[in-house]
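This document opens with one chain alone, in structure tokens, the form predicted alone.
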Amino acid sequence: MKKAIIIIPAYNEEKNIAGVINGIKNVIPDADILVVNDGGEDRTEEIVRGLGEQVISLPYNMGYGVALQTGFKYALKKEYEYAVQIDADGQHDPGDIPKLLDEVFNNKADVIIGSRFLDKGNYRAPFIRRVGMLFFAKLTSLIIGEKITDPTSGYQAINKHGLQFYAGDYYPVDFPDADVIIMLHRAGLKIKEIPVIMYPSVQGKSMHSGLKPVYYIFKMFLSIFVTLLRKAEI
């Protein structure tokens, strides 16, 4: 088996983290797992350690992108060749991990994105969020000249070239989504989507709740604009 690590960013996920880890272990019993506890104030770290898995706890809540990038930098430091990022809330089906890894192992792309919308996926987001997803999917597809259906997916497999890019200075520290796909394309890295299963949030919570969607849209437009102005590099 090629050297791969499963990276799980988590923020106050004590109710879900054990189920996610056990789900991964049911699929890949010998999986290397790293949970990045993003300054949570609950028992996430304690639960992860109790299950015998690796955990890095950030000193305070620094954002989804920082938590992910911490995992990517750890993976490179420990000389992992591949990584899978999967969310801690239980929405992603761990059964799709071998499929994601198989694609990246066989050099199908540098970053394999798990799309909940391919092959007539039955995931249904709230209307306003679904409109936003569709808009940024169309915009991203137009910019890179390749069809993208799920630019907000947090379920990905990444090879070493992708890890090196994700660990760099340009990786967004709050909502790494459509802008990252455009950055990858401009840096010459190959992206591919494959269908995955995604379930509704168990607790109905989202990082895009309240006024955050307004900030997200503004930030994403700004980030894409700056990305297009910046010289492409890896």
Second form
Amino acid sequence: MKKAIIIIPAYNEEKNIAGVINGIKNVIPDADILVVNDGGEDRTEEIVRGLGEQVISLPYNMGYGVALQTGFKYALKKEYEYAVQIDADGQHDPGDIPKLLDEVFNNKADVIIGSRFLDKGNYRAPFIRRVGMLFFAKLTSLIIGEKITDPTSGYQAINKHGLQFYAGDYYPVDFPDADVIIMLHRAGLKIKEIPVIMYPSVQGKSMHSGLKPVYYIFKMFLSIFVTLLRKAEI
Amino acid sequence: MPIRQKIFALIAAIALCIFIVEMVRRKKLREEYSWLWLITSLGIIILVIWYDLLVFITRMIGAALPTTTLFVFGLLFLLLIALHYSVKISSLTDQVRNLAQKIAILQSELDERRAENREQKSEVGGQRSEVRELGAESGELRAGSGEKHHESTK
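Target state, the form predicted in complex with the partner chain; input state, the form predicted alone:
In what comes next, the whole complex appears, and the chain from above leads the way.
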């Protein structure tokens, strides 16, 4: 197997993390797994160490994107050729990892996005959220001239080119989302979607709650707008 | 401009000037940030002494009263300073993020190295005990807990 690392950003996920790691090991027994503990104060780190997996702990909570980027930086430093990012809350089915990896191994694209809407996905989200997701999916597809159905997906496989971009300073660490895909496209990287299975978050706590959707929509518009203003090469 | 106003403005501007220089001297404020404030206080002093300049500016920007000019420029100045801070905070945030990531990665590597070292040391120490272990192994295996025992010696 080619050198790939599975990156799991986790913030206070002591209840789910073991399940996710064991799920991955069931699919790929010799997988290199890295958990990035985002300054959480629960037993996530202990549990991961107990399972014998690598863990990096950020000194304080810095958000999903920063944790993820830490993983990418680590992967580059350790000269991994490929990486898979998967959520720690059990939303993503580890069974899809080989499918995602196969696509990057075969050079189908630099970034493979696991989409919950492509095909017969069984994902159900609140109506407003679905509308927002659909809107940004359409907007992204329009801008990059390629069909994207799930730009919010945090379930991706990337190759070295993708890693280098994700570890750079242009990567929007507060909400890596639709804007990332447009940035990737502008940087000349190839993106491809494949269908995956996603479950509603086990814990029920979502990144998008309270006033956050409003900020999210505003930030996404702004980010996409300034990305388009920048010169194409990054 | 009434003389009282003039005296008050002058005293305030000079006090500000002295205060800033003192802060820089005591290294509480970096030179980098002090120049903006120093220029402001100098501007106030100039306008107090040279009232006609203020009147001229007032006419130029189309304001009715010299006071308005002062307020407008005061607000503009504060706005610029706030913007300057936002820019600074943005770059500091980036720096803090990069630092935190770097520290976290280095820490994990350090832990790894230490664990390796410990393993090596215990291996060297363990070689002697291995002879004993080998002798014990046959007995252990019969007891069926050979694997467990092996792990605990690591």
